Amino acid sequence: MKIYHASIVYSKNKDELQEFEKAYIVVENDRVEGIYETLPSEYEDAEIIDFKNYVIIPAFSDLHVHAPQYPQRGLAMDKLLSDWLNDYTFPLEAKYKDINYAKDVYNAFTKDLIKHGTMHAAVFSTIHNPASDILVECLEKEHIQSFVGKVNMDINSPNYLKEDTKESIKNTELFVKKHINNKYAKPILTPRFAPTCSFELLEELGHIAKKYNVGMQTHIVESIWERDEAKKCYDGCKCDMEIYEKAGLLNNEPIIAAHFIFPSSRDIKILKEHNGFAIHCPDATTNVIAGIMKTGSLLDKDVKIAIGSDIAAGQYLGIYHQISSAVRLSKIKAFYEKKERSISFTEAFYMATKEAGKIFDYVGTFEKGYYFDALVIGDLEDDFHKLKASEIVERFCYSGEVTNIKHRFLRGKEI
């Protein structure tokens, strides 16, 4: 058992967060048995570790990142999407086939993700067997609680990485076969987006997922190319998430739909009815002008929505950036487009703690017999002008570093 004495914030709902000013938070057996403001008799005896003037929030959750783009952060970010991808991102993702490379990048990104506060993602790796087993590893190896996916493209593609189609399903079941019984990371179906893969593949996969039993993450209509391209390939479909559904693969949680910044009213129902997330990536979604999400209108339509780096269209790892950027973007939308509404910064934090937790077991909040993932934050207000610890936090959110994050819990244990 473990007590820790600190003010206190994590989302009740997406409209309320919960604050508690200088409390307790008691954890057993790494995970919260309860936050009291005056400690029960009970724990008078016990150890009390106190942070002072420093807030305890959850761990954050990335729900669309791509490990092996982790060498290009912060570059060619002048670029197009098109460019961006054929000029910069495919060529690097060509790279791991090389092993060597794979485990330097691999191990470097796990790290950095902990020290970012991110106990929690979806990742897409490449093509690459061999690889992507050893980012599989990395990630299992540090206990983060993660969905990883062999990427699959067998059309469209540039010739370097366009897969054999019976290859690509012979390596995709050989990848989810190995690593399904994983304690932390898991595997998940990962075709690129529809465009870069044929309905045989599709269709496979969805045999695949029914066979062990597993979730789908791929880019929905990310862009108005992506979306339209996506129906001139599938002419039979009208819309990119039927697109998945009539090849089987949304019938298994979980379902994340990366970026959908232009869905039809049939996207945001199919999505609605399988229990998908649509994932907000707002830095990369300005770095390559994909297009905004409708992120308020979403939200009042009763879309789940979590939050993504998108590394390496985004440029940064640090998902509390993403919350505040988010709150940004949103409110632009509303200023050029009246039929939107912006969000608010309890709303992002929630889509990038509480909301994406429900992806994983027991993560992204503080309730009773929820896992102790968590970040200690701190050195952010002034001498001269003290803040509520919710404003502590928005202030993290919105202009604090990875040196404000004091202490990373894991499942109960600082690490």
Contents of the next structure:
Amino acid sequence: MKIYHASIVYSKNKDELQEFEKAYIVVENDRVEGIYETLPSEYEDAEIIDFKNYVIIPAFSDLHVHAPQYPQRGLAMDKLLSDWLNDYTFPLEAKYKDINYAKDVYNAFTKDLIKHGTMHAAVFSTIHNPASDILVECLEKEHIQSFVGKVNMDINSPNYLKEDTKESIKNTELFVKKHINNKYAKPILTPRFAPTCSFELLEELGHIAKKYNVGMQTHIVESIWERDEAKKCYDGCKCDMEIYEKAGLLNNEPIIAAHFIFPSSRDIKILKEHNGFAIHCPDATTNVIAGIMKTGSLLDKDVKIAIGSDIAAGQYLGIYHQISSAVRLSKIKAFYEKKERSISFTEAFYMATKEAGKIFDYVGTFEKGYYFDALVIGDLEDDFHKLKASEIVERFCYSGEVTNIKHRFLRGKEI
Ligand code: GUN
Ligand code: FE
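Since the structure above is the form predicted on its own, I would like to see how the form predicted in complex with guanine (GUN) looks, so please show that one next.
Up next: the whole complex, starting with the chain shown before.
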């Protein structure tokens, strides 16, 4: 058992933060036993670790990140989606046929993810099985609860990054079978997006989803170009989500729909019917998509929204920066579109912790029984001005650095 003495902040629900100024959090083995303002007498003899004026928050979940694009973060931002993919991103992803390159990148990516306070993630790999296996092994070794996908792309892709349909299906099943019983890093089906996947491929993936009970992650209505391209490829489908529904790909959880910027009411209906998550990647959408999610109105329609870094369309691995970005972009959206509303910091923090945590086991909050996956943040106050614990968290998300993360805990152990 361990007892930590510090301020503590976590999401109670979408509209409320639970905030304790200088309290005690009792951790038994890997899970939270309770939070106390005065320590119960039964714990009086236990060792207490005092984190002074630091704040303990839940570790973050990144529900949309491309590990192979890690070397490209903060680079190659001068084009929009289609050109960005063809000119920069696809050539980079082709490098992962070299497993030594994959080993170097995926080891560094995993370490940096943890360094930035992300301990649960939904991750895209590339089309290559050996490299995708390496990515899974890196995350599994570090005990990162994650969903990892070998990417599928069999049409409209450059020859150097295109799969034969049958090979793609066979290799996906091999990948799923190999990792289905992993403890932490589990497989998820990952058709890249509708424009690069044939319907035959998606239908076969639907069979794999059913046979192994695995979910799906993809990009959904991320740009006007992508939305229209998808409709062209799938004559007869009225919207992006319908393509995946028809292919039988929405019946197994989790369903992770990255971006969801231009959804029709039908896209929204289908996502909700299948208990899917829309993933907001604020910086990525401004960098390469030039679109902004309707975060406020989607929340008001009870759409579940989580947050993604979307490296390398997004430049920051730290989800804390995406939390503030989500608030900032919602104001621009509300200013230009009268039906929209801005979102609060509390809502954005909830999306990146408690809401996102729902696709994993017992993470994202400090209620009793949840894993103690936590960050201790600090050195964000001025000597001349005391901040409330929640203000320290807000400042961290707006202008904090990775050096403001003072300690990291995964399943109760400091790492
Ligand atoms: N759509 C298809 N592939 C990608 C990708 O790698 N990144 C982003 N942001 N959108 C995509
Ligand atoms: Fe993406």
